[in-house]
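Heads up, the chain below is alone and in the form predicted on its own; it's given as structure tokens.
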Amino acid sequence: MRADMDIKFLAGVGERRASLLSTELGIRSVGDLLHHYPHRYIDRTKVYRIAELREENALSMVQLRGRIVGKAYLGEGRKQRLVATMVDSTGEIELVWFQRTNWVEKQLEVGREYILLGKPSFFGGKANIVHPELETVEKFLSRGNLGMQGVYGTTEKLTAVGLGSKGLYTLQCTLWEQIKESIVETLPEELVHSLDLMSRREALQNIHFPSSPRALQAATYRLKFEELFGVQLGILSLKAGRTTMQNGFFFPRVGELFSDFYNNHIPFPLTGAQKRVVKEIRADFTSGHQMNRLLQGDVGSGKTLVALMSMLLAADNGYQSCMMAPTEILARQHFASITKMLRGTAAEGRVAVLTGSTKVKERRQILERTESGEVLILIGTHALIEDRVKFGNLGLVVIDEQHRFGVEQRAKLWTKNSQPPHILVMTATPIPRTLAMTLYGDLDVSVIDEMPVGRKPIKTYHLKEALRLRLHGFMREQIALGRQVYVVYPLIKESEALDYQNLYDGFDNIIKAFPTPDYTVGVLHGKMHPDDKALAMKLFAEGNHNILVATSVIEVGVDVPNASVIVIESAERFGLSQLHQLRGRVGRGAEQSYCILMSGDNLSRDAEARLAAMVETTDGFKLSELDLKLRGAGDVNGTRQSGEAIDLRIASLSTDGQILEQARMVASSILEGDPQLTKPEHRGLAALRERYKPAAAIDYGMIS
């Protein structure tokens, strides 16, 4: 049997549960279903007595072996049940069905000896159990696996079809004798027993019907480092391909643009950090490789300057550069720095910005600029991808925000020229190191780790409802002092209608709080027309509003340096990455600054832990590493963009750091002897990396 072969050809299932896999679960082919692994396991081998029931078992799975000796229809219409009473030599448990009792009722037969499975519930201390899973003790006996049982993940709409738990171990089982046989190794045998792996279809065997805890270990084990050795290996061979190709554009001139405004025009003193991360950069320009340059920074550490100092460079060697942001502040935001660092040099008035809403007149101007050469440096939202942007001769794409954009958007801009630009993309999210080198592999990273000198770390609280009368006076003391603030409410796209309420619901609180004409009050979030949102920071920018209540919108691209405190309400509605950028709003003037962290008095653990996380610590790389830990690799950072989501099945970002830097080190010294992987017992490994290949195999220049 072919793993590629259309699921509803398995004996099972048919058209309308193959549609409902395909929908649900993304199970298209045989080979999808046997890589849908449990995600957990029940022990067959324990079977409780009834008397052994204790209140300590409820809602845990539980397996019994009994005889039914009575069944009966109690209740009338809706609230009509199935109750059925199962004995075994210590007593007796009542088994009730509330749906399809028809065809449970069918299959029930008196005086039959069956095993159950299922969770007891306990009502004046008698125990009972509802929908249990039931089979004949001769069916059951008959599997011959009688060790751990894999429960795997479904749907309601699979469950109703006969798909729950249950059925997919069976179609599992179904396919198992079929494909066995066909199993083919993917490493290479050497290895295999060098790593002392277990082959692939003992690992696959295991890993739906173990044999025991520790072969369902080495199983775990294996399938995990063949699927990050599969991502590591199509990661390094794309950066391994890139850096052997001399197609990059050479900058070796470091020319009056860059010179002047280093000696003259740079706002404060580059930190070791900057300065580190420029000759890095520098380094890139004149080797005759593509750039391709990750570069982390917390928010305001100084990452615009750096990039604005490697597109001088680049405008001293004749080329263009372009700098992409994901929303129209930020990029207004961009330009408005880079236009205020460059008053008085040479490049002044050669920086232009191009957004949605530009008006169609200034759209032509700039334009016509930019095709001429005139302008030196582009900044914008998507809009630079569009087709009628044209360059003059573009030699650097600046991406900020990278995660916030599709990967065929990216594309676009590496063919604004006849060979692909060089590229550095900046993050302010701290990115885990599991995660960078899995997303971000393929390029080289550059971290500045380092504040410019002056910043306060920023003094987070976490105060809950109770406290509100505390925090409007301390709000009134710093706007006293001349301070502004920022109050945040979250906004989550499944209940936008909802957040909307809340935010105004808030607006008018603060309002009533802080009235005019003594106070004054902005409002932005995504919605507003963007005129709006341009007007209600400027007001805000140039102090003409005390207090800001926005969305999270202002997570990136709002610079106010006055702005000394932020107040996010519902705090534990945000992931940690996302407190830390907002938490980055503030601080960004020589005054001290505060985050306020506004929650419900009922929080869960993991609520608690990532509340109690930020107010420790304002380390972005220790706050990351635990949002990975506390929500997962689908999760953090919003990194899973179409394209590019990494689909693991087995392995874990969070908790399988070791096994991934194992594979990196294994795949990068295969490369090494064998980049093309064209030797015989490397055959599978093509394949392999082929099953893994990343989404950024269109982007960062590698387009064919």
Ligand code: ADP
Contents of the next structure:
Amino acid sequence: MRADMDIKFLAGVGERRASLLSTELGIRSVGDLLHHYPHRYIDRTKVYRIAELREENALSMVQLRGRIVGKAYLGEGRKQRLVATMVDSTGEIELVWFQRTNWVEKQLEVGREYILLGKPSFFGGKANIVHPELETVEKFLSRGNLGMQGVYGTTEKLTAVGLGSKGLYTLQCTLWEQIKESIVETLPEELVHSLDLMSRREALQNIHFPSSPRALQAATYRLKFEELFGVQLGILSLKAGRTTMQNGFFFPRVGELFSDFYNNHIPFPLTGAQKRVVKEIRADFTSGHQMNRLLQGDVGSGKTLVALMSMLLAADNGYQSCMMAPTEILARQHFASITKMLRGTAAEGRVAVLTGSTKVKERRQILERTESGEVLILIGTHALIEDRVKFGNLGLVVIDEQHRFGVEQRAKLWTKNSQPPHILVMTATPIPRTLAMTLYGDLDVSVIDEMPVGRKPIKTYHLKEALRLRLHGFMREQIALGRQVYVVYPLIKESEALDYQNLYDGFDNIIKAFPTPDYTVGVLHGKMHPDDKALAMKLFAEGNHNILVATSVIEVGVDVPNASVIVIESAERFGLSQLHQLRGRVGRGAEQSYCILMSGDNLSRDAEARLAAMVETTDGFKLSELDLKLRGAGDVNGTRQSGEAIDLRIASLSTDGQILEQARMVASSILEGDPQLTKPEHRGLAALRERYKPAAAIDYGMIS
Ligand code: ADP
Ligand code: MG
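Which structure goes with the form predicted in complex with the named molecule, now that we have seen the form predicted on its own?
Full assembly next; the chain just shown is listed first.
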């Protein structure tokens, strides 16, 4: 049987169930079914004695063996139920059915011995089981598989047509008998041998029908490895394809602009990490390949300066750069700080900013100066992507806080010159290593792992409502010291109206607690007119406002070094990475900074864990690892929602890091010797790579 055979031809499926399998679980071929693995197993070798059942067994699946000694209908009308009594040598237990009782009753023979699967519940110390699954002992024994039985993920609609977990299990039994002979090994024999892996056939058999816990473990390992290995083959091939092409702009010169800036205008000495990254980028610029580099650096680590120096290198070689930011506020802020840093250099006046709200006349001028090559650095938002933005000679694209940009948008920028420009993607979102290797595995990665000197770690506190007056007192003290304060409210699409209400109420309360003329308070949120937003941000940045009440629009990148306190309202509603981003808005100057997490009194376990982690550490990488554990990779990488999942069926990015590292190493060494996978012993690998090939549209974007 071929793995690509339509599932409808498998005995026991047919048209109707096939179409449901496809829409509900994405199972279209028998191969898809074969790769629909159990998510857990019931140990069928463990048979409980009735007297052994304890309250702690409640609601977990147990197996019993006993004789039915009586059955009767109790109750009236719709409340009628069928109750049977089962006994073994240690005691008796009641079995209850509320529906379809006729059908059950017919099957249930008094005096006969059954194997029962079900979840006991307890009333007054007495156990009973509602809707158990029963099978005669003869039938159970005749099925042969007496080890662990797989429990399969399914849906209500499938259950209604007989494809609940047990129905799927039965299909798997049917399928296995027909397909087992045609299962071939995908991995080279040598690899299977050297890594001591279970063969593919044995692994598939044991994942569905484990012969022992050890065999199940070996099967799981083998299949996880194969999956992660396939993903890595795909990603590393993509990268190899890029680096073997000689289509990168060549920037050999370190010229006047770069040197003058570095020697005479740089506002502070570079940190060691910044220097290292600038070197890595310089190496890319002279490699002949197009650069595709991800620059990771925790909030406040000084990525902007690295970007600026890269753009100056491009300019020294006769190329223009553009820098895309995810929000208008951020674009304008970059423009302001870069303009300031370049004052007095030959690049002064050759920087421009273009956003959606740039006025028509000004826009026309900027477009002209960009096309003529007069503008060396164009900063902006999505507006940069538009077709009417034409460059004289674009050589470098910097994307700040990339997680808001999709691949398609980036791809559009590539076409703005005859050859693709170099790409530098900067993110402050610390990405767990496993996720980075999977989502960004084809990019080169630089890390700024050192903060500018003199920064004091931010102190974080978690307060509940009762302490609000103390909070206000603390804010007054800090303001008296000349510091500024952010107060941030959550804003979520689903609850937008209510969230705005909370924001306005919060604003009112702050104004009452911090009245004019002693205090001035600004407000900033997404629904404001761009001019008002820019003004609010400007007033705060220039120190005119003591307090800025805002939504999480300030999450990304905003830099006001004098702001040293951030109060995050309803902190329990934010994700961990977002909390970390927000906290990064303070701690940018030399003073001690504070982050105050305000929350409700009753928190879920996860929320409690998130806030505790924030209080405990400021290490973005530690937090991102924890975030991955708490949320699971599917959620963290955000690709699942956008329908571009890296479809992992068995491996998990949050727990299988080691297998992933191994898979990546092996994949890389195999590709080194056989980049096209054309050797005969690699035929299976070529197919594997094809199966896991990243869609061109993988959105490298994540955590938002
Ligand atoms: P991010 O990496 O979060 O984008 P920024 O580039 O906004 O960080 O830098 C954060 C702050 O640190 C800015 O105020 C910037 O001027 C300052 N900064 C950057 N590099 C250095 C350095 N080498 N020494 C001191 N301060 C620096
Ligand atoms: Mg930044």
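Numbering follows the first chain given and starts at 1. Source: prediction; values computed, not measured. What we label the rigid core is the largest C-alpha set whose atoms superpose within 1.5 Å from one form to the other.
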Kindly check if the Cα atom of residue 231 is displaced 2 angstroms or more between the two forms relative to the superposed rigid core.
yes
Per-residue C-alpha change between the two forms, residue 91, threshold 2 Å, rigid core fit:
yes
Return yes or no for residue 395: a CA shift of at least 2 Å between the two forms, with the rigid core superposed?
no
